[in-house]
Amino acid sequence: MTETEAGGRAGVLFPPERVETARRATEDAAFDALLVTPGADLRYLTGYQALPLERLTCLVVPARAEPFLVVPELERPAAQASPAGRLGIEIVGFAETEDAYELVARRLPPGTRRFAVDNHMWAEKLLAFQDALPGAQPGLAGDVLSVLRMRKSAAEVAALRRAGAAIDRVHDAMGEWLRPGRTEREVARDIADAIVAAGHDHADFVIVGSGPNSASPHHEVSDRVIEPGDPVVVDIGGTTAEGYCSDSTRTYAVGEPPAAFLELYRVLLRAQTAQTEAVRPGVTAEELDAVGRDIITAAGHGEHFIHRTGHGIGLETHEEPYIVAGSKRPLEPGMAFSVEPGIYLPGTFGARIEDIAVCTETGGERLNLTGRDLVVLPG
């Protein structure tokens, strides 16, 4: 699906009122302007998946004036053809010899003293804005935009549900690729192709950790040959043409695994099931983390659960809210995040189960519906 075709659904996914909502949030945060360059924040606000070029592309949202989108003149047709072209905001092109940062500075209301930039703005662009706005103090827009982005609309949840179903189809076919005698890298190549074939625009990551490599949460892949009896952690995700991400982990066994691994997996499954069932409004992120962590700790594996329970997901694979000890953020309807406890015995084996969950008005919804019982493939 092209950007233009994806824009056909933009009336729901990228509503025009988001820019006005961001303007009000900018004013409430005591910033005079919001400056957003290519990335997930820009796409969230406008639907425009702009190329991250050395030339400036920037959505400018003054707190008390009309917003406008600055783009290189050669990118203006693409910007106008994107969902941004249907938002009713001015698209301002600039020539190759024109200073785009000075252009922005001239168009900002007089007296601009504080401006917020998206968290992923390139350092060279921030420094150029500081030169163009001498005396103005920059700040991060994360506090302004992350609060908006973490509560998904019904259309966004539907997009995440479609992404989840697509990645489920890949897990359902894992037996086609995962077998003894193949390397992790060979299996990963097949999985990456399948992620695209299943309905993603591209594969974002493929982790295939077999045997002792399954005890490394972010192992990715190697040339290790998969052996009979190996546990294999497969953590995969991609981005759909709509811009929304998938992320799901299942742990497999290629042939009969060791008895100790089966016991470890039973503990993990109990913990992850309890956590997904505990999702509901008002539960804090740290309380949800503790639901699974307490079960794993009681079974003697507390030191082997070495990462947070989960991360938010949407236009980025990792975004707010983070499900981690110390976060007292209460869950709210529309929040989407991973629930992915893991148990890892260094040098031996490990396991992880991950679903994307959405907090609803009355509880939670799992967006990944493949079975969570250990799948034992032919060895």
The other form holds:
There are 2 protein chains.
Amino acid sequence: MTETEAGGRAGVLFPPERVETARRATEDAAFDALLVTPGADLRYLTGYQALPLERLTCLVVPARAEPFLVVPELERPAAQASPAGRLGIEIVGFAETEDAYELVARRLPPGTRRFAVDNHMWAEKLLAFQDALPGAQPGLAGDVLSVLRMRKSAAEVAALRRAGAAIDRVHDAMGEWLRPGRTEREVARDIADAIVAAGHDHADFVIVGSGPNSASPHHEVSDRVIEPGDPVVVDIGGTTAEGYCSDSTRTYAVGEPPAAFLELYRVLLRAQTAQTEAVRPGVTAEELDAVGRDIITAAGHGEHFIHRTGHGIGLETHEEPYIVAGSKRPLEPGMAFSVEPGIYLPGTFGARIEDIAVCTETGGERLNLTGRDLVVLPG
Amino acid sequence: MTETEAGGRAGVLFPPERVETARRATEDAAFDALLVTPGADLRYLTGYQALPLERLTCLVVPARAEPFLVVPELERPAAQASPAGRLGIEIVGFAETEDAYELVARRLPPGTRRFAVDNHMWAEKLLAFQDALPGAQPGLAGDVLSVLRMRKSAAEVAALRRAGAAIDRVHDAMGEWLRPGRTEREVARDIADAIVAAGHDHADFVIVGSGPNSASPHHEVSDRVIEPGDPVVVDIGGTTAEGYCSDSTRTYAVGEPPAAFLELYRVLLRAQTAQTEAVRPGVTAEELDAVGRDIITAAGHGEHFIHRTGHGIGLETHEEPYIVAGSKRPLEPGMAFSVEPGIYLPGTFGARIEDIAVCTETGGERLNLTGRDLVVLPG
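Mind giving me the form predicted together with a further copy of the same chain, seeing as the form predicted on its own was just shown?
Shown next: the complete complex, the earlier chain at its head.
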């Protein structure tokens, strides 16, 4: 994915008014300036997909003055050629031996007392800004931007739908790679290739947890050889050329699994189905979490569902809103998030089912349409 | 790359005494604690290659108490199975609704006044630590760790040598992909595949700058069709399964280039050769930068060499030491860094030659051995 491609869709996915929208939100949140380094926030605001490196690249949005983009002089042509170069924002270059943080501080309007930085800004950059702006108080841009990024536009939902269809194609062909006698690592390598072949720019993660490893939610892969009868959790995702992420989990059995696993899977499927059907505006994140947790708890597995129900998804795989106990955030149309309950019996086996869901005006839409019944592959 | 593979080499690349070494360095730097989230520092210290996600994973090294590793409860099995699990460090899990930052603050020894965070820690985590440790002063772990990480062990130099040989294989076969009539993007896709096929776990970046784009140092790729006679800057790198990075640039001509380009290339080659030959202990970073800059300036191109000479390399593509004007850091045996002068005529063409060099006891070793004379491919 490069700036050129993003620019080609800028009118749709990256509308040019976002910097001004962010400026107003910055002012409303009583910040004097917003400082955004490379990452999803910068791409969301400008379409510019800059690499996060040690030299400062930073979109500066003062609450009551014109925005500007600070870049290393050697990246000026790249910034100018990016979608950010077409927004009419001044690009300010600095030389290798200049202090870019002082440069930003000098150009900020006098009286800058509170500034917001993107949530993923590196500590070394945040501390350098604190040094350059003595007495000013830092805060998080997430408080300003995540409410904007959370509510996906129709173009963004369409991009997520395309990403969902791409990862579905990988799950639909899982029997090509997932077989007894192969290691998790071998299977994962093939899946990573398939994620790209199915329409992603790159694979972001491939979890293949077989047998007892299926009970470790964030297991990645190992050299364990998959055995007949194993349950296998396959949790995979990638990013498309448009910049939007996919993330879907299916649990497979390779040959006939133990009866206790089938029982566990039935409970999980009931919970995950109930949760995807419960998506609608006004339901809070904790209520949606509870819909699945209550079913799993009633079946005696409450202590084995050791993580939240899900996370938002968009330009990042994990972003707001989080579907977690304690969050009273009500769902709103355009919110996109994973619904991924799991049940894990340590040392024995586990299962997880995950779809991306979007809250619509009247209910929810699943962006992953691969069947959710247990797929038993040849063992 | 997974923890299992890293673990297999842990005795060599990731020796278990590093956490204790870091503790002593933390104490020497008058920090009360070192806080390290996922990334190169965590991998360097423990071998644990955790994903940087929104939940806190953090190695806590108090200056005068036992270290511990805080992980989300759902990642406990993954952490335990990683090389970090074999270091005998206590692993402390937290549940989804617990405040992990408060947990760290509670477990730190009383009187924690100065703490160091890894340089790439996300702002949201740093600010959460500042909230949980009111009155304590944050600093950067780089001040403690970069002096350790800069001096590569023999095992690390060997790993960098393998990475260098892998990227050399890609440059040596460039004629397979780089041809007039193809776009930069098409060529870059083939190169990315070749980077993996040549022995990397993944490609980190592929710059293909043809014709006037060769004058933009951080250009990535575009849909420009490569034309006969174009100079083409190809700057590529990847990370091997061991975790070490490669980074090498060659400038090609596709068919006979303009005479002015040949002259520019001769100057550049002289500068880059002089710089790689000047590597030895005691030479400072700015002196090494000047060796090339003086030659380029004498030839009338001083203003066209718009970036520093190079950057350190290891578990990250860009790390200390930076070879830049103003840095009086003397080279030491084990330091590994790029030597990559460039000359860029805006809108016309440019060239860059880059090798990774290691400072030895008596001089320097180049880890990239692809020929540096201009390769003219069929036009």
